[in-house]
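The form predicted on its own is given below as one chain in structure tokens.
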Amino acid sequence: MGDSAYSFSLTTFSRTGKLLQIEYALNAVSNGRCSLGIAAKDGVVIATDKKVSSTLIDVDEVQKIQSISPTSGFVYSGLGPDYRVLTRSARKNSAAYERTYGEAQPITQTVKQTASLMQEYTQSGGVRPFGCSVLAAGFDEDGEPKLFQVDPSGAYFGWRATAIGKGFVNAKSFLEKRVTSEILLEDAVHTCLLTLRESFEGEINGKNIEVGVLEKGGGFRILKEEEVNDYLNEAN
């Protein structure tokens, strides 16, 4: 009996020790548009390709980067509806923490709670794994800017720079050659845009990509279309 006999069961391991539904969820992530992030010395930048499949779609209504709190934000690759469930949960948890302790929730706790929710959906009957991976930007307990990745299995990792979605292998290779521990936020934004451009089909502009920045000593914000175009012109 091969692994295919276990492919429809979420809670049963195959003979080779795999949970195939989680692997299929990761395939859904890999089929999504590319998203990436860089943790700089003075902030974090997350960026994503939000190119749409039809010219009839209102691009202004497509928002892949979401603010979770004034000092944290998420971006995803994979299934958008699943991502909405995660952002709603993260916002509730973040608001509850701030109401209780009178300060912003550290991104490490936000990430752990999101990862715990995703893990629950790998070990319960009648559900399926989340079909998306998330990149999370925020400050840790010491006020340092951090970048995390959370996968459908519930595993999470801290990164200096990473990419998810379609073409993530090439994007990671591109980032490895250009990102150092000393990189600053402005350079990180340019590097993100150059990385997206490497695999982008067609003309890249402020309408079909989205960029969010977290500034040390400040907060998280999503760049306006004009700001993204200015960065693209500088990169040229």
The other form holds:
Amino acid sequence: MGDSAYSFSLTTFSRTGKLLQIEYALNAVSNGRCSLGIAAKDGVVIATDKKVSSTLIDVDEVQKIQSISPTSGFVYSGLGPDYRVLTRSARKNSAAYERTYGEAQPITQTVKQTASLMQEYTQSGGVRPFGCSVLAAGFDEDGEPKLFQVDPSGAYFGWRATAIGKGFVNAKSFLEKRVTSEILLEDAVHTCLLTLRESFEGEINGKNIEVGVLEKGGGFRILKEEEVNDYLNEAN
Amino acid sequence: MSILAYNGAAMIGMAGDNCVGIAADTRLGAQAQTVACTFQKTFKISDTIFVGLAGLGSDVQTLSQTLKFRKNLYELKEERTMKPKVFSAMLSTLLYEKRFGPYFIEPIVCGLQDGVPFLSGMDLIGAPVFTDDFVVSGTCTANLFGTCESLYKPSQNPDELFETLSQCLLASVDRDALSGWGGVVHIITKEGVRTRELKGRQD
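Having displayed the form predicted on its own, please output the structure of the form predicted in complex with the partner chain.
Full complex below, order starting with the chain above.
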């Protein structure tokens, strides 16, 4: 029995068989800043728009891409504080895995665990679903670079390239035209920036976007402002 | 007397050429009194992993079941087979989780990882050692070290490995009152596992 009369699940089926709270959560994701990722042959790139609502905000203190382990990273669209809960849990889980089995946690497992957590918040009492979708970059058990998306419902998908957040439909059709199974990491970074620029309001630069790169055989790294600018200059 | 030596045990894990073997005695005693001569101390975890559990008989049985359970759960969760190295790490953490109320077991792990022998041994709180020749455990480790150090040769084929393991085990337990009374040898190759029982002296 719950402790209070209100400790029941908010996500109850509507008569049409829908879970409205989950659909609203997906709306929260679609209203968030756009994030996208590409899984290339030799690595994964994830990137996000991190434009802020006021010029007074110190953008150096905004970190949307987070590393989970030395070889994996997350980015999100939607509610930032909710995302923090997910990264915290994924980091802890990932570290515990490595401690137990003596090898890095495959991204497939990190994703499953994150998805389970998100599912739990659609069926528990006294909570609401997470207001964010996550893109996860990492290696699978064979060391192949992989990109995953996890939604508030707890559903997860493996992608060659995808986008979430504001304008994700356009971004995805843009990616569809440019991403092949043969794409290499350098190319993928440029394609990512190009896609981001398409929907970007204003001038894109190293300050208002964030890029994370995972190289095959290497680790996950968030690019510095200058490195992003270098990539942008190469494209011009 | 330590509870680790209450029931008695002798076991060896040894690497060969693309094969690995594990041998153990089958005695269960209550100190000097022999209770059974058919006590299982080596367990098949998968086609390529064997674990030998030397120590307290009750913990041998509990731990063998826990290990099989954890390994099965891992394979269902991850949709892949468990590698010997991962199994060894898992066993080590399992033991250290009980740091202040340990299982009285000193295990050895033998396996083939992509055809290459894997050997590890650990103490009752899971501090591992990894070797590429042989590991021993049980109440007659001193004797086992002696016989293994004299009879071990690198790159033995499965038949030679079986012979070496059998001779090492039988010779060692003859000079230990707490182990012996029959033995068992498993030879793990890429093709499969071959198990043979050893008769041993009954005195």
